[in-house]
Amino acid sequence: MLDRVEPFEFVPVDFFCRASLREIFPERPEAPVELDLGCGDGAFLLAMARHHPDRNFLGVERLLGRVRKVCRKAWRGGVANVRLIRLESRYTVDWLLPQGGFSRIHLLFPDPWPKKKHEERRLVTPGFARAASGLLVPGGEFLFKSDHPPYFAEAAAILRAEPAFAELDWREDSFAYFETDFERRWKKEGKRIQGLRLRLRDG
């Protein structure tokens, strides 16, 4: 089984400096790549991805069952545009990825660490705010959705912040954008979904 997940999972030759395109998709290195940030169980990362076959699709997850099951099912369903890291988030965005490299990067529903003892471990601060704004190319989208109101309002606030994004309108129908597995469920049980596009900034 683990040469079905080989091809798909990306593992640096050096985790100290900094991946090219190239490296992670030697196939079609020219075309644009979104990067999913915590991709989970991969329902979302896989679906837009079969969606755009013209793209490449970049997930980072931290759990090594994760990435192993995500990578399954790209070589079962022949998506082949998606790669995996298994790493923290945080880290592949400050010192792992190409800088100016993304058209999108997509940051779904992460983990709120709701109790004050926990703040720290957030994923959104203002210095990784500035470190996703570098990731991006000329005009490219920052998007991110949460369930939990109060984790929302201080992400969406910092990200606003960040003076190398400018907010974009967000409507249902400005282009097709899937659910993830999370989604689903919170929507059943009636949780509100909030959502934030942002656009990095010209020059």
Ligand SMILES: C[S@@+](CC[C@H](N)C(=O)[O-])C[C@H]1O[C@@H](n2cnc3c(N)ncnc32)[C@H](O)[C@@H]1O
Second form
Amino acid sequence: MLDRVEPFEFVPVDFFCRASLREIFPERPEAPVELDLGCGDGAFLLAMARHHPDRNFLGVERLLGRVRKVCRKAWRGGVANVRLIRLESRYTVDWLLPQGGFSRIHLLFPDPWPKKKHEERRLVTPGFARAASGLLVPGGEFLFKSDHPPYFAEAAAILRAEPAFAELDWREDSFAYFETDFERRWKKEGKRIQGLRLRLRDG
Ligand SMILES: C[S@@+](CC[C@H](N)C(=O)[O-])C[C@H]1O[C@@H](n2cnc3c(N)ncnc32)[C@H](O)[C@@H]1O
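Next up, can you give the form predicted in complex with this ligand of this protein, since the form predicted alone came first?
So here's everything in the complex, that chain up top.
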């Protein structure tokens, strides 16, 4: 199946019901799955997938060119535990992905949409926080990073206010975590990177 690039892109049969992990990762549906929302050019997704061949990785990205690029990189690099969905993150979280299916969700450097007139485009809202918590397995984690202090403050306050989440310490050496394409860019520009690590509470 993975001798072609096409199977790396997951195209749901039905966009109006939740896909199963078996449909997305037919080879190993029982392996832990990590979700990268707005995966961009996929440096983080592919590095994580290479580092954890025992887990599955799903990237969500709305730009077709980026989706195709990451699929090609995964295919050429033989990174078989990666799939991409070309779709809008909020819709994907709310309606498409299986609930209780993901061990970690990564939201790394989402667009901050700083202008007031674009405020409704910001991804993190109380409804998003609730829906994202519903996708996690018990003890699953939500990891968020931003280079934009006002957006980090706003989004972190919303995520911390979600009762399903408890905050955890996130040190550099907590676990292997690779730089994203944008992170590399922002660090070169001397920007300060902030991160938040949350865990789904038991029960
Ligand atoms: C600033 S880039 C960060 C990309 C990557 N996470 C990184 O850190 O290198 C934001 C990415 O999210 C994608 N994106 C923005 N809004 C999105 C949405 N609502 N649904 C899916 N992808 C989205 C953009 O196309 C872009 O690739």
